[in-house]
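Coming up is one lone chain in structure tokens, specifically the form predicted on its own.
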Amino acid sequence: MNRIVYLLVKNGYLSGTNYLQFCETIGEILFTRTLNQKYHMKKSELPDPFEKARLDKGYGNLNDQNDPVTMLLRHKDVRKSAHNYKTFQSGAQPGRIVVPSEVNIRDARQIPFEVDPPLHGEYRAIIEPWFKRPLLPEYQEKLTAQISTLVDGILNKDSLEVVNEFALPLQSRALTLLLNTPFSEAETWISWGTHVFRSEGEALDGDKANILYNYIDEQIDRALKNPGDDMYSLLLSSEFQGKKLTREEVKGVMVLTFAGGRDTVINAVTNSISYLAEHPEALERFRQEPEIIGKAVEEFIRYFSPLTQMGRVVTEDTEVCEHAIKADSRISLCWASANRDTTVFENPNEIVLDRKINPHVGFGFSHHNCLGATHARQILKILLKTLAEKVGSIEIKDCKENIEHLDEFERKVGFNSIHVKFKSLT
């Protein structure tokens, strides 16, 4: 731009009035370039604010309720230490790995997330093959009729809240398959909300998560009083070194099964409708190209990113990204960030729907990857089967946005509400 104003100055094209009119002009530009993109991007976008701070420093720092920590940003830094458990640990102060922390609302540790191995290792050997269940044909059978069946109730309604009349619905109703427990069920998680842990305005609910652990400990008695098949059952008679498992365990794993995948799942769900209503050529895609669902899956993951992050507890003094970090201080695997690491990923900030190579960590990584993740990417990929078979098109009316504050950081993570009109294929 100086070159090109130097050209016009020196041969006279500019000067006095006309130069200050030329400037103003490019001003004008220039302004209303960087108006539309931030006002004009596409509902279904979600910027990556961490990029500066991941390139300049690599990390970045959120104060939490007095309990500050250091946000790793990178991604060979977050893999790193997920995998380093010995420095940074799981197995802290239950709920103080959260971010927000939840040490204030509850003292039950959820179980094997807040376990290091090798104890880790033993208890999720227990609990796996029942999270692997999705695979089976007969689970997705189930699951392609309740998906099938909620996209049937909804096509060609005039409008549509997706947050709370689709997306948690759908969440609810599938956690019915994954624990094993009768469909009604689902009507009692969906009066909860979106979150088992927060209300609307604040950031924790302690009377909130009491409704959760109240409905544990009635599950819990039921199924000692009358075992079945269900998953409650399965882990009261299920032992670990040699012994029953306890009660506090029992709940400590039914907790994390309701919490860990419920904003989560219905964040992911919630952004893929967005992202299908502003690109119609993903679904007629879908419908020509069936086999890269798969793929679609994993991107969207790793472009919309559910969980923002998770913490470690820090057990020595160390350092990372040349920033020294104390003992007992918190750190956070920023997922968010580390799946738009330009050192990683091509054109990270943009929807590759068969993008090839896709290290992301959005089910997390190591020993803590997301136990809930054959679970999750079933529900995606048989609800992207279903809409590209239904679905015509979709149309969003109006929505607002779901933004987390961090600090130096704001994140859009998804929608408090969006609605939209699905219209029928046929």
Second form
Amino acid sequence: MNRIVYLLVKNGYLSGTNYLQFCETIGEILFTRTLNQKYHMKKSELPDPFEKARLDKGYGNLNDQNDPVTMLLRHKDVRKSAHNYKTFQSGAQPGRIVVPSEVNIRDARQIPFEVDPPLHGEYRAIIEPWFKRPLLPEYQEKLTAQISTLVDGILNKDSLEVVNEFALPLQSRALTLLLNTPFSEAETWISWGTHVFRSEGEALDGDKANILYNYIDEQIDRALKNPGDDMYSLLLSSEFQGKKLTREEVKGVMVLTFAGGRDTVINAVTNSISYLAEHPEALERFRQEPEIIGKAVEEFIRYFSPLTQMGRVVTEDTEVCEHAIKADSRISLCWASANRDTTVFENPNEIVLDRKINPHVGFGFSHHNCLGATHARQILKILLKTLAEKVGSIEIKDCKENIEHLDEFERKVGFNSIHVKFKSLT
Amino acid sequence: MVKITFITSDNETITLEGKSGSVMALAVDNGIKGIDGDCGGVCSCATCHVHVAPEDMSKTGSASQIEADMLELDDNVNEFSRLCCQLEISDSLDGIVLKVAN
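Switch from the form predicted on its own to the form predicted in complex with the partner chain and give that structure.
To see the whole picture, the full complex is given below, headed by that same chain.
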């Protein structure tokens, strides 16, 4: 390996940033290969990197931009701390409860996400009915039509890159239903790429965030001039404690709606496809027993845990797992670890499609549980149903894993790219 | 048919009849206010919380450990709390009264 790099550098093929990128790529390939060899892994498997630390001490340490995080790894600790909003607050400096921290790239408070009870509940009550609309039959019909068209368009194509050519358009188009905006808006959102705050190879990107902020500003101006029946107009006409929501508050809700449901939904959709590729019997089972699809969705959310963790800021000196935590430091609620806790889940590293008792925390837990969960559940339910109806098998051609580097842990969250062929059922 | 009565938080009393499936599904299908059943009945969302009438506790039994852990952190929990996704409709539940907790 060193010899290859030496020769490449000597002959002028590698220099400066090229060299760093090269090493990173090679490192990733070697790491993935080691993992695969060690566990004879299938491509769709997401190993649990937290097991040992969860058993041994119950927490992990992560140094995020010099604002360290104590990661809580056990199901019970995660649930209790999520519930205890007084000691573990969300209403800290905007961006600080996100890991990696976004304090350097935004000042706008996301609402109701970065507000604590009781104000949190008042904000949430304004938008909760809007976010339950995915339960309505006409919403589900429109979503079914969207997903059906998308799947019809990719059947039997020789090679399709799932992340950018399937999951991203699916997520963006579905979001037009949640926002009740024109279908054509999805094209703009697709052009932003998979993450609204990050660029390829760069953890955080302030310029990219500005594209989203400017877009939302324009949309708010439009809705102020011409109120309609979209989400911007609803928010602009809503009241909080007897006063109209301010522009900043409306923006805070909209940024949350765009950011929270983007890479999470994309990861969940992509991981579902890779699982079905390696488990064609699951597609057959969904055809035979469509009634288990709801349970399968919950199990996918548990196993994939599309969001690894969410942070809180500690308001007073306290203790978790006999470990002292100082006021004004950060903890995180590691959903991905809690979802593999053997004290709660039998065979946690297996996907059991019809798992009957499944108290997962994939959508978070307690006050701040995922506002978009109703929408996300419908996307996955309809996706599984549609694939079962139309697809006979899926073949993985090649893939690049998406690995999160969390200091002492390396977690595979899905794929940066995965090429597949969908073969039609008949 | 098994008769199950729900009392909602605004004191409406509704009696439903069911044959099989979970009590949560029966409530959701009939739009009982306060029973959302977001997770479809796998004990992960706690949006189907009811208080069983004290005299009916012997019919429903008490919560399993995992269910109790879910309930422990829910608002309005008391000794009669159950998640009704974990109650399977059968003759033994005939006539029970459930107060919707949220």
